[in-house]
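Have a look below at one chain only, the form predicted alone, in structure tokens format.
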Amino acid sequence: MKRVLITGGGGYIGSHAVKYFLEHQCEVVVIDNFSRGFHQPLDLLKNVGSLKVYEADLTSFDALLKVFEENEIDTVLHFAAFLSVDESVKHPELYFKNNVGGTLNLLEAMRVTGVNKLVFSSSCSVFGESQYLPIDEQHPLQPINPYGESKLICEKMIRWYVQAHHFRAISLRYFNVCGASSDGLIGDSKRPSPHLVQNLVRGAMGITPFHLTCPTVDTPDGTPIRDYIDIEDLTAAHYLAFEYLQHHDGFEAFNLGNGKGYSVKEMLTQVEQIFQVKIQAEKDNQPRQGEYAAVYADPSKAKRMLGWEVHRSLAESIQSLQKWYDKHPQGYDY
């Protein structure tokens, strides 16, 4: 049985990855400082399989080293990171210290203990403004905010470790994530969530008012166009990347998305149609900074090399969120 280390396993995406890997007969070790993640999904997931949790910070090398020394890790899945574009513009120092510094410590702990397989949680933000659509892996890397820059710096560091220390690594550049687990066990508990679809569903259900936080951009309806990928499709891609690394050397990057772009207003209309309600969208006086106009993926490389396919529709993602928020309108119990 393979043992994987998942950093940031208490977060939205990380906890779904923990669930998926446990269900696929892996032993899972989690490290999370829980500053933005949650204990509750991991407490629930201890009933699914072999799960060990460490409360520690990646910026502490000694704490990281302890985790590696106490566990025979086969592969690392690295999710732990700050992820707000707007916050990164206002406080870039947080993003370089946490995202870049934490990743460097992780790479060093892996090197020292002889662990050489890594799946890195990257982002489409490494591309910046799209020069053509859809975006493939050859698109220029020109991030326009500190969050995207921090992810790109991490990718570059990983490439050098692959070259110098014979690491095997995959960078998964995903687009906008939505949805919750099909069984309703876990979901997105951030309040407010940085994810549009989650906030739209909460607005449609009357849990919290929906605020239009996006700036006016150069698109047909003036709102940003994004590619929305379901959380369960995303975690399946991480498992396929994990399997790929068992037999392949070097570094690869893959774009993960549906391959279609939807504007914020189009998503608003779709959620309204599913819920048969009119969402009162309140315009925020201070729109988010560092946003770009349009971006959506060409996921053909992931399909060709990993055998990855998108299975859940946007409607199914929205319905899974409805199921989650129906039981947990305020997220996990505190």
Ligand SMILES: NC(=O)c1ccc[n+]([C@@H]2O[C@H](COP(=O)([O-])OP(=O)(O)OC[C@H]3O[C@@H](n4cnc5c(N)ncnc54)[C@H](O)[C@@H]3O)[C@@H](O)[C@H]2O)c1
Given for the second form:
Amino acid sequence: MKRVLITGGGGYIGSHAVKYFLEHQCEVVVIDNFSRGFHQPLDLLKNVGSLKVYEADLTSFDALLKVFEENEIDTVLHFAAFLSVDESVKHPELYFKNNVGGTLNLLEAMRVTGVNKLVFSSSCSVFGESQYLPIDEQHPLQPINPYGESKLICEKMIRWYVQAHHFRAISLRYFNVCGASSDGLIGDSKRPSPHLVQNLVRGAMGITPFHLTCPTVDTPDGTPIRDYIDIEDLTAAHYLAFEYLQHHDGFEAFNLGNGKGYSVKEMLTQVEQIFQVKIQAEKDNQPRQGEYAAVYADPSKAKRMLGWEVHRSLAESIQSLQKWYDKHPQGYDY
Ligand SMILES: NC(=O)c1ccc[n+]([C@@H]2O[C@H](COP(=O)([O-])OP(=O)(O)OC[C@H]3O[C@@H](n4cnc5c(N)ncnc54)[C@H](O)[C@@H]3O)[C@@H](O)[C@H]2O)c1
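Can you now output the form predicted in complex with the named molecule? The one shown was the form predicted alone.
Full assembly next; the chain just shown is listed first.
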């Protein structure tokens, strides 16, 4: 049985990865400082399989080293990061310290203890404004906000570790993630959430008013066009990446999205149709900063090389969120 280390396992995507890897016969060790994540999903998942949790900060090298020394880790899945584009524009220092500093410590702890397989959570924000669509892996990398820049710096550091220290690494560049686990057990608890679909569903269910926070951009209806990827499809891609790394050297990046772009207004209409309600969209006076007009993925490389397929439709993903918020309207309790 392989043992994986999941950083940021108390967060939205990390906790779904913990669930998936436990369900696929892996032992899981989690590191999270719980600055933006939660203990509750991990407590729920302790029944699923062998799970060990460390409350530790990636910016502390000694704390990280201890985890590697106490556990024989096969592969690291690195989710821990800050991810608000808007916050990163206002406080770039936070993003370079946490995302870049934390990743460098992680790479060093891996190098020192001889762990060399890494799956990195990257983001479509490394591309910046699209120069053509759909965005494939060859698209120029020109981030337009500190969050995207921090992810690109991490990718570059990882590439150098692959070259110099024989690491094997995969960077998964997610587009916009939505959905919750299909059994309704875990979901997204961010408060406030930067994720459109989560906020739309809560608006449709009358849990919290929906605010239109996007700036006006150069698209047909003036709202940003994004590609939405389901959380369970995303975690499945991580498992395929983990399997790929068992047999392949070097570095690869993969774009993970549906391959279709929807504007914010189109998403609003779609959620209204599923819930059969009219969502009151309150427009924010201060739109989010650092946003680009349109991005959607060409996911064919992931399909070709990892054998990855999208299984859940956008409607199914929205329904999984409904199930989650039905049980947890305000997210986790602790
Ligand atoms: N959610 C999306 O749509 C999306 C899209 C593209 C990329 N990503 C990437 O996916 C990853 C996970 O995103 P998420 O939505 O689950 O975010 P999240 O905020 O729910 O989870 C991140 C977790 O990392 C932890 N963390 C942050 N800094 C830490 C540190 N220094 N030490 C220890 N733990 C720390 C937080 O406490 C939290 O539990 C991030 O790297 C993000 O950049 C997310």
